[in-house]
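Only one chain is included here, represented as structure tokens and corresponding to the form predicted on its own.
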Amino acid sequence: MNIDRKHVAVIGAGVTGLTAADTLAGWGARVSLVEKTPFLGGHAIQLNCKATDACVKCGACVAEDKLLSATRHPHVDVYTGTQIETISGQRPYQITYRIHSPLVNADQCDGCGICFETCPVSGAISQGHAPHGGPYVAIRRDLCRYFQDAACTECQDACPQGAIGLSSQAQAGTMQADAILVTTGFTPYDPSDKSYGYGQFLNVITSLDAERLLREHTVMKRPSDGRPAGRIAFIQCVGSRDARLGHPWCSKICCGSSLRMARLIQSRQEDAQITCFYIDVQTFGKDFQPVYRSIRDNIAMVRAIPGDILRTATDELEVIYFDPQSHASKESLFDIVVLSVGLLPAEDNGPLARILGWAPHESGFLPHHGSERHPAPEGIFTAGAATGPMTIAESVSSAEESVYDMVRFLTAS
């Protein structure tokens, strides 16, 4: 099967995305590679590698490996800051598009950080997390004071490289594309409604969080003082598996992760006093029943989802929750408290849908392009987290599976 000469447009640039623009590009076709933010490589790329004595198999290596094949292959055209705002016709489709310039060149830029120094709004100015595939920093249009009045111009004057343009005006583009793939991963739930203090106590942080701080550092600390945490909660299920919330869902990454994550902070941190709170444990990955063993040795796994959280007087965090054995009420103290953040379905699965005329699944996740309820138009491909909670390992499959069934579309059409 050859499809050379074909066009294909690839929709988000998560790790899904990076591999199918990548496979499509072995086969031959011409695939542009379309992103709505400044970065690549979605959430996994934020992801630090939890080996300790060993690889264990946590998949945050391979957004980068992506990330850097995709990018590297004649064939694959990137667009970062791109929104997609029309997509008509059949066969080849017709897709209008904005980018943004860029308001900071990634090639003057050398990430020397006076730019967050000086910024006087705080997260105007976002960092990149891949650090062999650029930008190192972004500026954000809807928190930039520029875009208010142009009153504020206070990274650009001090920027030494001369590397911010804040004057960079949007574009309009046009491109035809043979068959469409939709990989808009997923969006990660915000905590900041549940009694839990998220966004009221600093040291009160999401799963995302934890694994950007880990990035950073060589032990967990404190975002409110920086100190190392010595006792650390992880609460799973946060914000799925929940039919309050309307997302009954297993988000099927959260358990592996956290008890990974708490794996690599002992390794580092020998007199770290770690708790799990969950419902029940997920498996993950075929070494699961040995290393799951470990864990409970060195980990305190209880079996409750506490109700509430308090900030103490000496700035600790009370975790008030139902003891399964005491059958009672009971409260703990920890320095620090990881929610693990369920996968909710990307913003742009709506406004793709009716952009697609395509109807996505009640739950908002987009349906697989083989779904009979869902039949997609001629073409239309989906992959990865944007149908459903996926691993890492699992969302590079989709992308392979998916790659497939559009290799044989374009060869028979």
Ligand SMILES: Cc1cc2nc3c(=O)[nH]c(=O)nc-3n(C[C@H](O)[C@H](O)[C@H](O)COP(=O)(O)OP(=O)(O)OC[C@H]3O[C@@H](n4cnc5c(N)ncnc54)[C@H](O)[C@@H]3O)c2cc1C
Given for the second form:
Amino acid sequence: MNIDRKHVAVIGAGVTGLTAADTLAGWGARVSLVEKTPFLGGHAIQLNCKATDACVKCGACVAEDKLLSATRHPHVDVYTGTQIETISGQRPYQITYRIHSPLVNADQCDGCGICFETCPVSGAISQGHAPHGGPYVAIRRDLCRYFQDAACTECQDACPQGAIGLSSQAQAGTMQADAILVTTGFTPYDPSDKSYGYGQFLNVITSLDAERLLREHTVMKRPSDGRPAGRIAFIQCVGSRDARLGHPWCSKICCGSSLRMARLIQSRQEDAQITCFYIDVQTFGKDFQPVYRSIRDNIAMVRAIPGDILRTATDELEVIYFDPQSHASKESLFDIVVLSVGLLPAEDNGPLARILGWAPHESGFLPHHGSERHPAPEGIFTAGAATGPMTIAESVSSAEESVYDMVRFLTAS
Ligand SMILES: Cc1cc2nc3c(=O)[nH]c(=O)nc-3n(C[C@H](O)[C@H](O)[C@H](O)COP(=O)(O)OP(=O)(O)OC[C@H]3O[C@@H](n4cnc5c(N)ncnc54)[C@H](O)[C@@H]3O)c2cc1C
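Other form of same protein, the form predicted in complex with the ligand, not the form predicted on its own:
Expanding to the full complex; the earlier chain stays at the top.
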């Protein structure tokens, strides 16, 4: 099969998009890999390796390998900070986009970190991977205050290298594609509306926040005062398996991810007392069973989902739940509570599906391109967590399967 002269656009540069771009380029296609944020790697690149004495097959290292391989391939052109605006209805597709030039000049930035210290919004400035695969500091337009009311320029004013230019403009561009692969991934559930105090109590954090804390400090430090957290609670299924929220599905990755994280924390902090509140433990995959057996002996597993979290006068967190053993309401105190947030459809699925003239699945995830109920427009393919919650290994397989379908389609057309 020969697709040497074909041009393919891959929308979304998480582990799925990176895998697909690299594999398509390996088949000889010219690939435009379009990523809306300044960073490559999506969610998977933000995860910690959970190995303690041996590999626990969490998959976190896969994203970095895929990133390096895709960005080094001469047939892959990477567009970061790029938003698709229109896609013409006929093949080859004409795609128009807007590309935002980076707000931090990578040549001038020396990585001193002063911008991180001065920024008043947590997560608005972050470190990630640039189009060439190397480390990179970038500002997220969706979180930065400058892009809400132009009132805050603290990082720009403080940067000793003058590397930050908040007023840089977007430019329009066009590209052509014989086929398009949509790999827009998922959105983590935002638990601000739950009665757990997220956004109010600094020591109530999400699982993604916990990944970031563990990268920054090795041990789990409390955001409120920087002290190592001795008593840590994980609450599972926050925003998943919740019909009232309209998210009845299991997000699949959370049990494995939280319990591996608990084990990593205990390996670094022997005195850490960890409690996991859960509905039931989903041990998908043959690799997780032995890991789970070794973990559960050292963790208090409580089969209950807490109703409320309160903050005490001494800045502890009081978790209130219905104890299944005593059949009574119970309270336990913790230093930090990690909410294992569910995987929801990517925010852009709806708008993108409309641009493509396609209907998303009723859940909001994109249908698989082979779906009979939601047939895709010709030449449009999907892969990865854009189609539903999945692990990194499953995302890689899904990318490879979709690439195979694309190659067959492009060879035949
Ligand atoms: C807290 C947490 C812990 C996890 N732990 C594990 C684990 O231990 N093991 C495991 O196997 N999995 C784990 N996962 C799941 C893992 O993150 C996913 O399997 C993986 O990220 C899916 O990759 P993806 O590329 O499909 O989606 P994503 O990682 O979501 O990447 C999608 C990319 O598309 C981009 N994008 C979205 N819309 C557009 C658009 N319109 N235009 C251009 N770009 C766009 C996004 O910015 C993003 O870069 C975890 C997830 C979470 C939240």
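These numbers were taken from a predicted model, which means no experiment stands behind them. Residue numbers count along the first chain shown, from 1.
Visitor: Report the entry in A172, D271, T314, R244 that lies at the hinge, where the C-alphas stop fitting one rigid part best and start fitting the other, between the two forms.
Guide: Selected hinge residue from the list: A172.
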